[in-house]
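Below, in structure tokens: the form predicted on its own, a single chain.
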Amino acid sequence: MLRARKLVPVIVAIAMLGAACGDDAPETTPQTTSSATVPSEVPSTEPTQTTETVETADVPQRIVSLSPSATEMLFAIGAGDQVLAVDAFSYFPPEAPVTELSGFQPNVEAIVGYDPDLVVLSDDIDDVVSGLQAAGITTMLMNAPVDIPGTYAQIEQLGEATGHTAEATDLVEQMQTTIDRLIASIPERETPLTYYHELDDQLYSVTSKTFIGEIYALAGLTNVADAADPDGAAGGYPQLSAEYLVDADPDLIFLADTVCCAQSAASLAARPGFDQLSAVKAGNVIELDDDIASRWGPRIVDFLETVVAATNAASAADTGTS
């Protein structure tokens, strides 16, 4: 736990890192697509920076991924008995061969230790790809998205790589169905509800001009963290204060914090002045899964499946119906 908590800042500055040097980023070679990960794998605000897909003779066979979205992709698309080690922090689903390797100290000794024929990674920390490319090896580095469809491009580039083209194609369609389903179950309301989203208990949290701001777009929701960070100074990562949260009072709390930091809508409650919050009287303080609430893979379709439930809960009771 401790760990997990230790990594929250790490999560926000690589976060906003990754947004300030967006154009600076290394090129790659033609057989690099690009991608990014962290902990928690909070998506960047910047746009997917893609190149050529990755050309091989042959369907990789031992693959090892270094991103725990790329790895929930890989296995949705039935890529998993190609997966021959993952980072410590994909470890879902269970089946996931997870290792020490990491994503965000990578040893290119340790990767090559493992004799891949494909190394899928979301950021080129210490020139990696480069490393690994000295090295004979294919590797496949994937920004993150900027909005869902990237998300759906990056399961069609890996499905393309790894032979399972079709897999990836229904997929995607897969979630494109349910996220519209979804859209479609949420009531007009004439004033939208609003709502925060918290990061960690230091109160960093999102803006709309994020991956997970847009999840929370869908389901027609009004972002109290957009005021903070109006022009993209913190990289649509604002950290606010008690005073800010209080003022703005929003209808919905989600606490994507429960894990790192041991965060409950109880404990929520217990901060000062937290008890007068419109969403804590009314229950409405949502706890989520970390992982599922910061990675832009296929459990995008669970993450926007929560925050639709609570919003049409809200707007039930609300409208005083059921």
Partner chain sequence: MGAVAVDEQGLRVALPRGTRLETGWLVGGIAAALGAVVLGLWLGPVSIPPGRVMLELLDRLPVIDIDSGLSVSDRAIVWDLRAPRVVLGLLVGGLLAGSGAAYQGVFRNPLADPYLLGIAAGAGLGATLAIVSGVGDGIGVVDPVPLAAFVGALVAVAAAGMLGTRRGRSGTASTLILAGVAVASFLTAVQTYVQQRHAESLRQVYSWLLGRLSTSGWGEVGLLAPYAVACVVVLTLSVGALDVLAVGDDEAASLGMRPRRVRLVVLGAASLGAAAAVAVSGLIGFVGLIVPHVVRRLTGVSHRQVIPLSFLFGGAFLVLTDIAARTVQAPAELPIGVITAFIGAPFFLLILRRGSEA
Contents of the next structure:
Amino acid sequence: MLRARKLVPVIVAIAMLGAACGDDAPETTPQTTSSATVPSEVPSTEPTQTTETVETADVPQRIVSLSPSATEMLFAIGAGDQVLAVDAFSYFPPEAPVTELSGFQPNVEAIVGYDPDLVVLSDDIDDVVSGLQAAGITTMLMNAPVDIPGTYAQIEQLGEATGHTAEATDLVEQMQTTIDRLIASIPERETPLTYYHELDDQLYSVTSKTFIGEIYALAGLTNVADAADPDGAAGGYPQLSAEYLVDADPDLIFLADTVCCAQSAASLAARPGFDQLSAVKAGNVIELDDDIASRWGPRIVDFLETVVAATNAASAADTGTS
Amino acid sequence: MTARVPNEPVAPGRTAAVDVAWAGAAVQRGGRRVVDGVDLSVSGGSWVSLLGPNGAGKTTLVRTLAGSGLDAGSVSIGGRSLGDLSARERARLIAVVPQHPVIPPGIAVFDYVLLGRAPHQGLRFAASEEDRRRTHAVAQRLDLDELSTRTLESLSGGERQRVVLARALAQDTPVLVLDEPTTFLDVGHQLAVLELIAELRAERSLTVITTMHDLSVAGQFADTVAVMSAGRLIAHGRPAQVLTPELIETCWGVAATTTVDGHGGVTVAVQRRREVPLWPGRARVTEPPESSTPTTLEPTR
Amino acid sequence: MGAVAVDEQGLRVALPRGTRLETGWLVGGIAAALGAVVLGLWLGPVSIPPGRVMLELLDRLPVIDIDSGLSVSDRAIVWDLRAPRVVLGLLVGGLLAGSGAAYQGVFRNPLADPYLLGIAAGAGLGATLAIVSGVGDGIGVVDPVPLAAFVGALVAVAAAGMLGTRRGRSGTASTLILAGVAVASFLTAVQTYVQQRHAESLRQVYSWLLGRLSTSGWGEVGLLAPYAVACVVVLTLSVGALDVLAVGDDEAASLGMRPRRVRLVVLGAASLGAAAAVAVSGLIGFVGLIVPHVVRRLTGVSHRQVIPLSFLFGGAFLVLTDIAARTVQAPAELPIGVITAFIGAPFFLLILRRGSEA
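Form predicted on its own already given; the form predicted in complex with the partner chain follows:
Next comes the full complex, and the chain you just saw is listed first.
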């Protein structure tokens, strides 16, 4: 990491040297559109610097995405054909051109090697953004959204940046409609059901202040982990005490560690003391795909659908017995 | 050679005299023979001092008694080859006082002396009463009673030397090896330690083997002196026979005069070899300047 | 105890005892360990009346049948979660501190700790490999991560041992330390490389490296217990040899010991215990370094006291820090390694200051 960081200026210097020597470069390269960064916090209603100058003819055709969420968005709005390369973890959708590029340890030289006209990133690690800008490449830095409107805004930003504004608007509307329909399907309850969302087998969880917690809140669920990080000091990702969890006895348990940590409803039930949990006894342990529960793209709708289905089933069983 | 191997001491603190003999002993270090075919026998109950210039191989030779291996030849003790003995058996026959003992930080005098009982102990969690009794007796004998709870670091050089000697005596061995026992002591303490060793030897019939630099000290305390040079033994015999000006000249390259006292002890006085000229115009001061008083100096203001 | 000797004037004087395990300290150590265990069973994020906790534990004894009046989930908390965690804390803390004391004794180096010869790096690599390769995923019963960590730790120590000791005269303590440092650096490099190549497992790897007692059950206690017994027995029998080794290899040899063999046996037992502890709990730092020092400050340098008391006080210390780990920010957990350093470092400095003033 340290070494890579030190190398960046060198690489940039070499890249600039190359640009300076290329006197006979064609004058068609417009300098005005390069080196613009779109901050993710900008609401979708505000036009951004990049999109203003992008004209139909200048729509990027060689996009590199180092953010799995952005990759999903790009393909969902029909910009997949313009995507040249994606990072090693962008394995959804399956047709995405996965490469060895890393979003965790971005290598400016490797990215520049693809000769992209737009690079989408979720994090500016090791000053990669300024490195790419120095190489004259347009970047869009889109931090992980903090809420669902943030996801909508990013989809629309990508739509405008790639010439798929209409598709992006359609996608957002479609997502909103589905979410509304799902929420409407949830029956009213006097006491809300409780849930526990597991990030790994060391009982790391999320609070309602996180993006994922917000989705559970849409389904009318109460989070047992909220007590563990009331002031957000743990960033919304506290580690729970096992005995607290057994005592809290959540109605629903969602496992988002089925891939990373090979957990399952069976392995959960086998943990010491966990066989006493109501969710285990009632079969309300839902095995999620780790990725769906950590990528804030179009598939959040699928995730909500899973949550709502589980909630409705648990709710029906609960009222049936009581 | 007929002395029996004293697995059991004859009486507490007193052992049967045991011979020590090297035969064709050789030790290689870094391709060099630092001990080169030494034949030396020390009869039971006698005191031999190994002499020789730096690098002659004295320390290496005595270390072969403490488990450091031989590359050729043998060393026997009480007629048994040292190579046939286990480390524990060896430590019941030979006690070593090293030239630079490692002083464990924070250890109390009594605990340190008690370490000498190690070859007599098994895998025991605490020291037995017998071990403590022997240790206490040795500590008493060497006047360490008052010091028994002090840490070794807090002792003076002379006291510390007595403590290390006490540890070796607590081993209850018939052979005592001392590597330069007087190096860091002033003249008074040197004599005190050597006189103590002489007394203990008489009390316990110890066979004493020491390495030494001080020829006069060796010449007065040892029964025999053995002179080594370049790994070889060049002389062994009574001090008066061995420590002659000729041998000292050959071996150390210095002119010396020797005096033999009435008991056969030898004192050696070494002369400076040559005058080193000072820079031109400056002669050596042979007489004090008239103005200065040879009594006391005024403190500078 | 009451042995007497006769002094020069023929008076009977008490025979000096020499340093041995003082009864007072032994009782104190056992009391500390037991007290910590009792507190550990009483305190937790879920408050359960102490009396009922005790009744519940009595109920678990054979023959005795008492109704503790606890709910089913509280009973599970006491017996399936708290009790094994407390016992594991006692074992892990004791093993780390005891083997730390042994390492410091063998190497005659106050900076030595059980991780000196690469146990941490080896266990880290083993665990990382098991995590990223997904070995045993779906087997469920046997968790491959502790097993891989255990094997990794032992391989690392064995490698350091073989590289650092040669037949002949060069097998000194310092070459062993240097070999350990080299092996540890190399394995850490490999571990970091593997970890970076599998960023998807980063979280799990980090979580393992941080150390934990948090999700332990009786299974882990069962895994650790045999190695704990072996380690405690061998090290307790080696206290005399360790005291002799304090005078260095040459002098120890002249006192009838075989220093290299003692080192092998003691380091073998200490490493086995530490590796087993690390395998079930991850890398909990500080305990193995500091507890032996504190014990030494309090009782003196003899291993007759330092080794057994390090076992007892190390166990008590880790049980107490684990109580803090699960109650300070309840119901959230704090990483136990953070607490061992946070409580241990100032306490250690206090002891150091008091020691230097005395």
